[in-house]
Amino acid sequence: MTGPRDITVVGASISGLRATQALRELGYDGRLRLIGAEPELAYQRPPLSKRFLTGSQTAQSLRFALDPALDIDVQLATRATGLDLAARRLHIRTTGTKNDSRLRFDGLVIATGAEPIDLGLAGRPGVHLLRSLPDATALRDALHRGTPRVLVVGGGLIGCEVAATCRTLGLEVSIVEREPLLMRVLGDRVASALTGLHRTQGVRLHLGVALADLHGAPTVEAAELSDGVIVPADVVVLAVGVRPAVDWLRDSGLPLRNGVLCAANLGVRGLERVTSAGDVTAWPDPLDGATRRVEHWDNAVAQARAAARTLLTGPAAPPFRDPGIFWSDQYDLRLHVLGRPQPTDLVEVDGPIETGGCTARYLRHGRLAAVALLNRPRELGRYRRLLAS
């Protein structure tokens, strides 16, 4: 079978953008489209919860450029609404229009990412999500309008970064988190250290409880928690996680299970010339055999090239293997996490974990499975090599 000659990439965030670039770099010279729901091309998302909110980084500095020489047909403000696999047609709708149009393809990369969970509160005055540049712009404007009291709902990565940023702006900040510790995905020892860091920095922590209700009209004035505590708040940031953006695929026949279910090489299960990359992708990780979906920036970039390669090579393409990495800046802490820590891992800590400057090694079945580096960036290369091997 000859290779595809008409490829469409759905999703113009970093994974979709990098997939189109990789296709050209790998020698594909056929027709290539990039479809994106947002009105602009991919931009850096990690700074949205940090430097962009403080005002030290501008929107223009976040944006990526696309080389015109790559000859990519870019269609922005255009949302995928359906997929007809039998006819190999993609249904799309441009913002401001009422009817769908259809695009024929013989190769497809799905890179539609994820969308934030809004708890049914999106659009209420004073309530903010943080996923897109418009989200971050609205939140930044609210944070710089007087001295608002901020409530962050969710103590994961984004919630902790937003809380730290707001404290550096001198704002009163509270976090409500269902778990007993912040960022508990890193295991209790590291999570305890991060929880203590936020407490020391003056964040008011409400742990082991949930948001029950919001008070105030028309804008938010306070939040009621599940234990009955009332927390004054002018700005509420919802950071309770995301879900894969697969609603447009519900009737397509694609295998969906917490994302688009793929083979180890990121080819969609049971299909030819259809691959997936980034936050929307669920695949069996060859590192431990578990089917997972990873929502971090470096993973989206790495999977983009692997999905492009598999689309051109076919089922014989090798599995996607990447130990994974994410990083976070909170106050004076630079955190790097390599690999994918699990709650059952045995954790060994080298250094003073309460004050940073330590290494946490996660052991699984007697082998190194992940590493958390707290203010130890010089060890990054060594552990990256160890995990890759």
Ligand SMILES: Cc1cc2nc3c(=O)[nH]c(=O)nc-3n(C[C@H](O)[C@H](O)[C@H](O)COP(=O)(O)OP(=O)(O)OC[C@H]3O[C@@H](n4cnc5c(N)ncnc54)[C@H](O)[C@@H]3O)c2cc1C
Second form
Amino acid sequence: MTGPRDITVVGASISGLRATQALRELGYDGRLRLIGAEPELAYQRPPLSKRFLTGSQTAQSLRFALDPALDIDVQLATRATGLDLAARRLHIRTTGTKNDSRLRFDGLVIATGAEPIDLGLAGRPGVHLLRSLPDATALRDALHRGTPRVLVVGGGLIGCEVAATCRTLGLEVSIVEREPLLMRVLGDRVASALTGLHRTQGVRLHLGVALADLHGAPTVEAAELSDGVIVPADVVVLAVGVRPAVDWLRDSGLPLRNGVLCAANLGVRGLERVTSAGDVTAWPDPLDGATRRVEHWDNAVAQARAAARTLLTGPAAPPFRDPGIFWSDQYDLRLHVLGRPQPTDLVEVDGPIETGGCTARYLRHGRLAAVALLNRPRELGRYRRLLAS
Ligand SMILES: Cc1cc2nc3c(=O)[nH]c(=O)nc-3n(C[C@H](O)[C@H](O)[C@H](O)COP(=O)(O)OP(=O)(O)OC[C@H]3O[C@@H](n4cnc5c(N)ncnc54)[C@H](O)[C@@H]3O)c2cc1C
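Complement to the form predicted on its own: the form predicted in complex with the ligand:
Below, the chain from earlier opens the complete complex, with every other chain and molecule after it.
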């Protein structure tokens, strides 16, 4: 069987961009299209909750460039609206137009990422989501207009980063989180330390409760929590998680289960020459065998290359091995997490966890399974090698 000669990549953020670049690097010289719903090509999302919000990093510095020599036909402001697998046709629609057009392909990479859960509150004045550059620009403008009181809904990675950024700006900030601790995915010991860090930095914490209602019309003035507490707020940031961007695939017959369901090599289950990369992808993670979706930058970059390779190689392509790493910046803390901490792991800490400068080692069945480095970036290489082995 010869390889594909007409490949389309859907989603022009980091995994889509890196997939097109990898296809060329791997020697693919056929037709290559990159379709993206946003009006601009990929940019770095991680600074959107950090230095971009403080104003110390500009939009221009976040953008990626695409080498024209790669000969990629880029169609931005164009959304894939459907997929006809039998005819191998993609339905697309350009922003501002009413009709779909059809695009033939013989190879497809799905890289449509994830979209924030909005609790049905999007569009209400004062309520913000944070996924895209326009979202972040609107939030940054709101944070720099006077001294707003901020309520962050959700105490995961992005919620904690936004709260830290707002405190750095000197703003009054509250977090409401359903769980009893912030960033609970890191296990109770590390999560307790991070929760303490936010408390010490002056964030008001409402833990073990949920957002019940918003008051004020048309602009938000306060939030009511499930325990009846009223939190005054001019800016409400919803950081309650994301869901995979698969609505356009619903009628396609493509296997969907918390994302696009893939085999170990990121080939979409049961289909030839269709692969998936990044936040939209669910695959059997060799780190523990569980089928999961990962919502981190390094994973998106690494999966893009693997998805490109599988598209060109076919079903015999080797399994994808996730680097299993993410980072976060909060106040003066740089956190790196390698592997996948589990709530039942035994955690050993070798230093002052409350102030940072330590390593938390997660032991499972007596073996090192994951590591959290708190201001220990130099340890990264060593633990990466240790965990890989
Ligand atoms: C504020 C913020 C901070 C973050 N910080 C960190 C961090 O510190 N560390 C870390 O590891 N990760 C972080 N992340 C996560 C990281 O940015 C994501 O894992 C990464 O962006 C995933 O890349 P992706 O290309 O798979 O998906 P996305 O970046 O979501 O891109 C998907 C693209 O596909 C487009 N699209 C969707 N549907 C369609 C369609 N039907 N047709 C065409 N195009 C479509 C979207 O518009 C989007 O441009 C952060 C994310 C955010 C939002």
